[in-house]
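Presented as structure tokens, the chain that follows is alone, the form predicted on its own.
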Amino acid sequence: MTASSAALGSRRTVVTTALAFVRRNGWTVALVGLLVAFLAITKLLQPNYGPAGIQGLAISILPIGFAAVAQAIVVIAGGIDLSVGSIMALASVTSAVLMLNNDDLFGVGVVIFVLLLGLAVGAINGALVVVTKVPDIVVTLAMSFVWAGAALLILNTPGGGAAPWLMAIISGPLGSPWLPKALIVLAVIVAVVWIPLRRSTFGLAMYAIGSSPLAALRSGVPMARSKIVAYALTGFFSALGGLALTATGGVGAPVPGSYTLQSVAAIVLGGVSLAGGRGGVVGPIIAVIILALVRTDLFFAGVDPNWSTAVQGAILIGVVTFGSLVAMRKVRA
């Protein structure tokens, strides 16, 4: 009896813990379910879709994944950065120009330099927001033209090169053919930075500022410093996105493209509140994969590629509307 009671109690504890986890991370769990559904649809549309397709998908989402993490950090802190794509372009062309015809060791130094450049550029954005007190959206929109112009001055057409080891680190599988290196690189880098950050004093300050700036100020949170650090981290991950562009294409990409808008779409679908103070980085990464699968499925279904953006927008509207309705029901309850 005692052993049976202990086993029953253990099962109840496991179930209770699992239910509590689902309640805390309901949005992310739902996104995982949506991801599985889209993978199943992809397999139905293209029965030959397998490890090669998964590896190609992982490589294609790597730059956008870093961009989504970059945007999520600053939005959680109550801001927004419309220069993410331009910083990625600046990092990409800088790395491509410096790596061209140089050895691997020099390439490692270039990566470190570009990441420091991303930190500096992000910190400049944050300092301008803090000092001028102009809304984030205005400052970062203006700075997006500055960084995009700087990228074009360095390299006005795709060119340069990428160190062989940088391309090799994201190409192919790791162990199992179903486990792409690109996805492992994204997961490891984000985990190494985000997990300690989330549990640190700064992480708490970031969420506090996003939730209620006035309450954070009254609690003694260093508002200016925290804002600048948040933007610096956004610049850091944007630089990682730029390096990913160089690694995936083998050349520098001087045009920002639509990465900024895609990063905003990913964080919205990923459960990060645009009002700040809520969300994480796992949801946006899953959202990036889902949005990429939407484009893939439309292609396999023979739908005009021009419809993909409209379909993605419709999905975002539907998901956000559903989330708002759920939140309203919780408030009324």
Contents of the next structure:
Amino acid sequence: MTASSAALGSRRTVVTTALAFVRRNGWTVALVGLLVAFLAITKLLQPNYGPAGIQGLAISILPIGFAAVAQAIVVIAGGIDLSVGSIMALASVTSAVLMLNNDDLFGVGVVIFVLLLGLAVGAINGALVVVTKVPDIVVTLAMSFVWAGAALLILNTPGGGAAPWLMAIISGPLGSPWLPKALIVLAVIVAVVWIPLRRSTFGLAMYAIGSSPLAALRSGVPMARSKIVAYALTGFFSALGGLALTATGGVGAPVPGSYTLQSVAAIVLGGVSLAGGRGGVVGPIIAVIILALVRTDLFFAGVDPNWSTAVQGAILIGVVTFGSLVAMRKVRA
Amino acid sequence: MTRPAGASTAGTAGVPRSPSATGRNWRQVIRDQPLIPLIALLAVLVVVLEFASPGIVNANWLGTTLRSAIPLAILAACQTLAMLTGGIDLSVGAVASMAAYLIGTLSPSQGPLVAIVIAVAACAIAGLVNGVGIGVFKVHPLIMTLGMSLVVLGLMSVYQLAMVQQGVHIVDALRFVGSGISFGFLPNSLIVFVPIAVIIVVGLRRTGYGRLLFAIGDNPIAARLAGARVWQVHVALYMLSGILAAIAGMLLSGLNNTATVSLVEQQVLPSVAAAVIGGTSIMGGRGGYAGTIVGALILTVVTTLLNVLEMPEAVKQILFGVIIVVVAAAYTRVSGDS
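Form predicted together with the partner chain, following the form predicted on its own:
Every component of the complex follows; first up is the chain already shown.
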């Protein structure tokens, strides 16, 4: 009797904890549901969709996945970085030019160099925001020209090459054919950097300056340093995105593409508030996968690929409108 | 963000770190009359251009410079108005291209007038949706207009496939207005631009709607409590922005003698840059259209200068970015708000 009631009690705690988890991470849980729904739709539309499809999907989302994490970090800290795509281009061409016709060991050095470059470039963005006091959006918009120009200086047209090992670590499955290496690379790198960060004092400071700069300042949070570090981390993940571009494409591309805007779309869909201080990096990554699946599904459904841009925009608007409606009802209630 | 004028002068007078009386006056002039240093900067750039390529500054140069600055200035008007309320309109590129492409494809079958009416209406509808999203559903302007640009671009790509065999026809009148130059130095697009500029400059200062834009940008809650119907202001603003973008798209299609679904995309970021250089704060509540016009001229002259110096595209982009940061930083420094 006591044993069964204890079991009941523990089950109840499990349920309450689960409910609390869902309540706290409502947006992410909803996204996972949406992801599962889209996977089901994909399977319905294309019964052959299997490991090969999943692997293609994982490789195609790798660059934008890193870009979304990059954007999420700086937006959580109350900023925004419109130069993410340009930093990716810069990292991509730098790595491609240096890796061409060089041995593997040199390639490892190149990867480290490019990541440090990303940190430095991001820190410059952050320092400019802090020193000039110009709104983040203006500074990073201007710096997007600068970094894209630098990428063009390094490589005028797509070229260079990727080290074979770099391409190998992201292609193919690991263990089960359902587990693409690209997804594992993304998950491991993000986890290794994000989890310790989130739990550190700096992680707390980042959320603090994002949610209320004045309160953070008065609580003694080192504002300038936290902001610069957040931008540096954004540069770091953008550089990872650039490396992923080189690794997935095999060459370096000097043109930023639409990665910046896609990263903003992904974080908003992923539950990061543009006002700062709210959200994480898991939601944005799931959002990136969902957006890629939408494109796949439209393709499988035989819809003209030109529709996919319009549908992506409509999803973005729809989701954000829905999110703000929910927020408004909460305020009223 | 903006301080009462009296308080700020009293404050500066008492602050010991202001180096000298002249230094303070300098700042005050720049703060109160941002047009003066902007025009000075423009003049310096023109002089540098003349030194870089002697003889380039002549009547013909004036005509072509004004001609390419005008569409940019109209797009920058969209940004100026949106930025005054603390917003931004990133959909101007897609919307303006839509106007150009719709007219290009519809005019052979429907006649130019009907085509223009349809295009302007389509742009106004895109603006209406933006305004409803931002004003009623409180979607962040950056996200709303970004999403709208994707929707418009996507719809136009689909439409383009249906129209692929028809080809594009640029209406003669648009070519005349967009690319013609009269008397050797007056671009015909001034016929369109001067009324627009006068209406915006005067409208921002003298009309209730203009003051509402400043009020909402300065403090949206105060504006609402004072009785402003904020959502209506937003809807009208973004519809106006869509119509202005349509006009810019028409002029650009006439200027370039072509119309594609991404004709104007390249001008979106420069249009934001022109408004920022012109002294309009992206945080809202401060700025004006006169500065934006000079900002558009400055960007056009800089582009010419970099072309004359035969800078590679890469260096051009880098300098472009540096100029925006430096000018924006200078503003923040002198105007004292952060």
